[in-house]
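The chain that follows stands alone, in the form predicted alone, written as structure tokens.
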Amino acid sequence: MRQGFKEMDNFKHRNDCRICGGSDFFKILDLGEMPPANAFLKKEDLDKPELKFPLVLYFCRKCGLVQLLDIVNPKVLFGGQYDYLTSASKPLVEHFREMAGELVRKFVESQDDLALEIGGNDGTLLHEMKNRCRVLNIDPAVNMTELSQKRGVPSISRFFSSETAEEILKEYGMAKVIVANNVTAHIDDIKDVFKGVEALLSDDGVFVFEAHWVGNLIGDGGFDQIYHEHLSYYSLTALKYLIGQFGLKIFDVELVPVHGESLRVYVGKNREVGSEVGNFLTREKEMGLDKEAAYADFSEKVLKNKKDAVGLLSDIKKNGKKIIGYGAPAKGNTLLNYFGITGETLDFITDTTPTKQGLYTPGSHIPVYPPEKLFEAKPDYLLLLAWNYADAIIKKEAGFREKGGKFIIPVPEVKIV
């Protein structure tokens, strides 16, 4: 069994930091017990007990990593059927199309080069690269690798590990490009992943990964991006500590507008380190991301956010107005459960992801419908659970606003637009 779980264990609590082994932690935020954020329910399962696990955020005083120490078994979270679909999000599809083009221009030199993606979901990114080089998607969700295969992207249903890397090396050879978008945060034994990357990456290769930046989480982002799948909330400071243990080095970094702001980190073996790396590390130090005080302030901000949002929604309902949820992302379920929002507040939620439609949100049990249902209901307010795409949504739904409808952006500070 992977990551130290016994066969029947659903979760475990660790007492040491996953990248430095330290045990001196500051507890930032306790969000209570929650079901996994992507564990949407069928109607016939609503009366059955749900698996719920502690959701508590900590800061490691030794290396600066912000993390969860209560680890849900990855087979519970990612194995078998998985409902998150990259291709259902138009902004993400465009983001990965642009990223694929950049990777090809900068790093692919031959049709024989291998580009491998860790946790490639339905193959959206590699689909854009498959005519320029060999591609391979490694993802544990069987339904996602099946979709990936249908798009012409060779795929293997496995968790990526150092053992998996050795098997890939034997069959496919060294990788020129390894990509991991929004997955490094999901992995408890992240050291084993980097061990596998180091073994599989060619000497002139590049490992490029994106992860939500903790500076955005505690700044302009929202606490709802904390859920069981996201075990680590990275700063470049903590990543440098991690990556330096594997004969690898960060040679470039940039912020990209995904999930608020994400780090896009470029890692190699023999590449010259650009000035942006040092500049960014200095920026994080100036922000206090290596000290607990910044995270204590974040905790206070979250408590105020909850009080203000719950009060606003309560007042709207008392005035007899109808509120519909817009988008059913995983992070929305952290918000719904922490705020205590149920079907008494939201009539339903709409989402473009086909695999979520007809299901109910975990914990809060709110039905999810296709977008067409929205305008049949004629709501007064739309609660933007997919608030990170607020600008695109408001533009897309301009007609709703012209008819007097209003949007509620719930985090990091609740506001009506």
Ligand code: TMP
Second form
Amino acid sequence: MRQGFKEMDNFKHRNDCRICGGSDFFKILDLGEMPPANAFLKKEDLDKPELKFPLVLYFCRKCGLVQLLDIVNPKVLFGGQYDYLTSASKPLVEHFREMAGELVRKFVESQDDLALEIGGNDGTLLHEMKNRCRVLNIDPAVNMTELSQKRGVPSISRFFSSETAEEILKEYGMAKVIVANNVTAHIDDIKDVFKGVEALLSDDGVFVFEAHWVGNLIGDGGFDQIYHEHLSYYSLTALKYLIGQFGLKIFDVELVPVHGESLRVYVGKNREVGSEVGNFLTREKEMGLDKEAAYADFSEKVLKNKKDAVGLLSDIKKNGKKIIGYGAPAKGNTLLNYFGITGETLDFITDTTPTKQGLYTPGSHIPVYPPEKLFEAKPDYLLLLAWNYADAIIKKEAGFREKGGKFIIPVPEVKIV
Ligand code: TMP
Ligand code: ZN
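Show the form predicted together with this ligand, please, because up to now only the form predicted alone has appeared in this conversation.
After this comes the whole thing, all chains and molecules, with the earlier chain placed first.
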């Protein structure tokens, strides 16, 4: 049994907060029932019924964690084939290369040190560290650990838990560096992960993780970052509550430009706490991230976002124009399904990820093609589903705009550029 799931259950609902155990929640937003955002379909499966699960966002009044309480079995979400390939996103590869350099510079002292990554995907980050220390990637997706292994990064295909940590400890010893980027939000039993980190981390070690910041979600970000894989939407405030339950301390924090804005949190055992931690907690308090009113405002904003975007797309189609989707990120599927966008609005979507090409979007059933198809179709508008890379993409596709083409940025307020 993994993360409390019986093998056969696809889904469960919990009634208590995964950080503090509280049960006093404010319901922020109900996005309806949807298939998992990465459940792209093969052509022959289009007529079969899809698994759909509630997507509802809550705020815990006790510890401040924003979270989903409807949990899809990780086996359904991540087991076997996982389509998210880090190396397909150039900006992300660059980001992780820089991060790897920083980790080596600041924390790696000897070739014998162990750097371990939880959910290391195709080995993009550890590949950059492997000549400087021992590395180990723990990722549940078999297709990803195979890729990672091929790049020379020793990899184990498993979910990380306190149990996994004990086994790693026996075989590899303590870790100097533990990294977990964009995975802490995906794990229901996050307390068990921190228990594992506490056991594995050496006394002078550092646990560094990046997770999408809830202040960005309700601010400049988009509601489409809400999907079943993302169970938690962290504030530093809630993380402090979580981490304080272990022999661990947050000693530094910064915002990094990933998925809009993500927290990069530095955790250790005996390190001196920098002033940035207190400053950031104050900033969150000033933003009201610890109170439900800020989330009620967010909910209003999302309803308006939907109304405006659906209206705009429908006007464009009435004028006989062609719209194509740019990028098929997971979040795009929350957006397409919540807005009710189908093949009647978008002829197709292009994406650079080879494993997505030739498949159809879950729920909305729009075909995904390689980027080469984009301009053959002579679109008038490109709906920027991968909006977090807006600057890079608009620069890359300058020729399209020079010829009169326009981009639609769908969130947090729909706009044409
Ligand atoms: P992400 O926001 O989850 O990183 O996903 C971005 C998706 O967009 C990913 O599937 C790759 C795709 N993409 C493109 O198709 N073209 C691009 O130029 C970029 C930057 C991303
Ligand atoms: Zn809580």
